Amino acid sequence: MTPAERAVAGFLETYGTAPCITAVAPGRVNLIGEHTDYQGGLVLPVAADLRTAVAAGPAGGGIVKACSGLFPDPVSFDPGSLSPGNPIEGWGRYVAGIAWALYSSGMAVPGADIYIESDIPPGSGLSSSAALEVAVGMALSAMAGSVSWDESSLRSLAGFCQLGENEYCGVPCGSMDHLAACLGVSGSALLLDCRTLEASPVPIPGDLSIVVCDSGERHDLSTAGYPGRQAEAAAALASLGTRRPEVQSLRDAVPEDLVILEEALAAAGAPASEAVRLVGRARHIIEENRRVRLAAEALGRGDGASMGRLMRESHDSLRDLYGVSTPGLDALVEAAMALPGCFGARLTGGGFGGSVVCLVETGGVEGFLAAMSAFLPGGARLVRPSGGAAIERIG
């Protein structure tokens, strides 16, 4: 059964009636462009054929109740009583976060019964939280009134989901995950500009396949080092801004600015260890934006070797300059790169655990999958770029 079919069955069993709406949203696999989105940078994700489904129906009393086949404890809340200062604990905070964001925007969020199913492993670096928020947000919006799901309304939904995750859930994520879930294009990656929110499809050639290897190391970006990396990137920008005020984000910085940043930190009396760390964070973001541009060009001409080299450079930078890899992820990258037909591999997502994404020659993908799955606790799977979020069923 698909997640949508399981969600409908779970709704029937839990609430004793049929749902009126089923909404689905994909997970995200980022090919390249990590820790750039919160500095207005470039990313190249695909919406994956791993999905979260939400079955929903009206409920009296204005209360939203959510149950899930993945988690044992249901959550319920009045959307008007939610407060970022006192968030719901556990998985339910993501459901409450999007409800809070929609309510705060002026939407009359209706009372609703919700049942959730997913085949996106939580904490695997494939953005299960964004898929959940987008699917719930789409269902609640549709129940609140007529919504034409064009590109503009999908962008708005992505913005509300990011707001809920940032302000209510306390996760300082960028815009990539929600935009990828909303705007995904079947068969293509998305070149996303996280400052302008423009999205350009980049078709994946048929002789290249995407494989995700789950390390089994779970992460939680609200408690891992992710907020610290954001703070360090902001600190690097602030120091650079004392000499180059026209640089409004590290997206605007160029390699020559790294010398200026070093000088600014030295003039401010920053300890040597801090200066090395902040310059490294800035260097990664500057170089990663360049790699994303080159990667989109490589995919466009079907150049798997160049794309793979850029992916490996990205992983090395995330390990050495940004400090978000782990020994387990590093070992997976090395194991993948040692196999025939693998052009490149890198951690995907925020790091501190999760998954590795590999670009593999399609003709050898079955052998690659078998070799990697043999020793992976979380397994390896072929990922097909899919479309974005959608309402699958009304009435």
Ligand code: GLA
Contents of the next structure:
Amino acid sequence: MTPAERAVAGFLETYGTAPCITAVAPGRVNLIGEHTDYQGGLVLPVAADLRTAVAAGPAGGGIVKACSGLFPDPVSFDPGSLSPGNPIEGWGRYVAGIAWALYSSGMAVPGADIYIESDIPPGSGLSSSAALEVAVGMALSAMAGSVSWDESSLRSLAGFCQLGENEYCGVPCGSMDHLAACLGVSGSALLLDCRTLEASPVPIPGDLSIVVCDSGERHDLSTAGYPGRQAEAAAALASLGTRRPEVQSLRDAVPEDLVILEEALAAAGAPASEAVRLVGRARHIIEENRRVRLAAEALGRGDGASMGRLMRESHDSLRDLYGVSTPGLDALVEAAMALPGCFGARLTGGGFGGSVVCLVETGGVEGFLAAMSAFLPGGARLVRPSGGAAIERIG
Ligand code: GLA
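Swap state to the form predicted together with the ligand from the form predicted alone:
Complete assembly follows, chain above in first position.
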């Protein structure tokens, strides 16, 4: 059964009636462009054929109640009384976060019964939380009134989801995950400019396949590592800004700025180890943005070898300069790269655990999957680039 079918069945069993709407949103696999989104940079994700489905129906009393086959305890809240200072704990905070963001924008969020199902393993670096927020946001918006889901309304839904996650849930994520979940295009990667929020589909040739390998190491963006990297990127930008005020985000920085940053840090008396770290963080972001541009071009001309090389360089940079890899992720990348037909592999998502994405020749992908599954606790799976969030079934 698909997640949507399971969500409808769960809804029927839990609430004793049929849902009026079912919204579905995909997880994402980022091919390249990591830790660039929160500095206004470039990313190249695909929306995956792993989905979260939310079945919803009206409920009296203005209360939103959510249950799920995935989590033990139901959550319920009055959208008007949610407060970021006192968020709901556990999985329910993502449901509450998007409800809070929509309510704060002036939407009359209706009372609703909700049932959630998903194929996206939580904590695997495939943005299960973004998919949950987008699917809940789409269902609540649709119940609040008629919405025609075009690129502009999807883009603003992505914005509300990010706002809810940042402000209500206290997770300082960037814009990539929600944009990918909302704007995904079947058969394509999305070149996203996280400054302008412009999205350009890049078709993936049939002879290239995407495989995701779950390291089994769970990651959590609210723990120290991820916010710490954001803070370091911001500190590097602030230091560079003392000499180059026109640089508004590291997206605007060029390789020559690294020397200027080094001088600015030395002049400010930064300890050598901190200077090396901050220059490394900035170098990763500057070079990663360049790699994304080159990767989109390589993919566009079907050049798997160049694309794979860039993915491998990205992983090395995330390991050595950005410090977000783990020995487990490094071992998976090495194992994948040693197999025939693998053009490139890298950690995908925020790092500190989660998954590795591999670009593999389609002709050899079955053998690749078998070899990686034998090596892995969490398994390896083929990912088909899919469309973005949608209302799957009404009534
Ligand atoms: C997480 C965040 C994204 C992005 C990536 C790293 O997935 O949610 O916004 O910053 O990490 O590229």
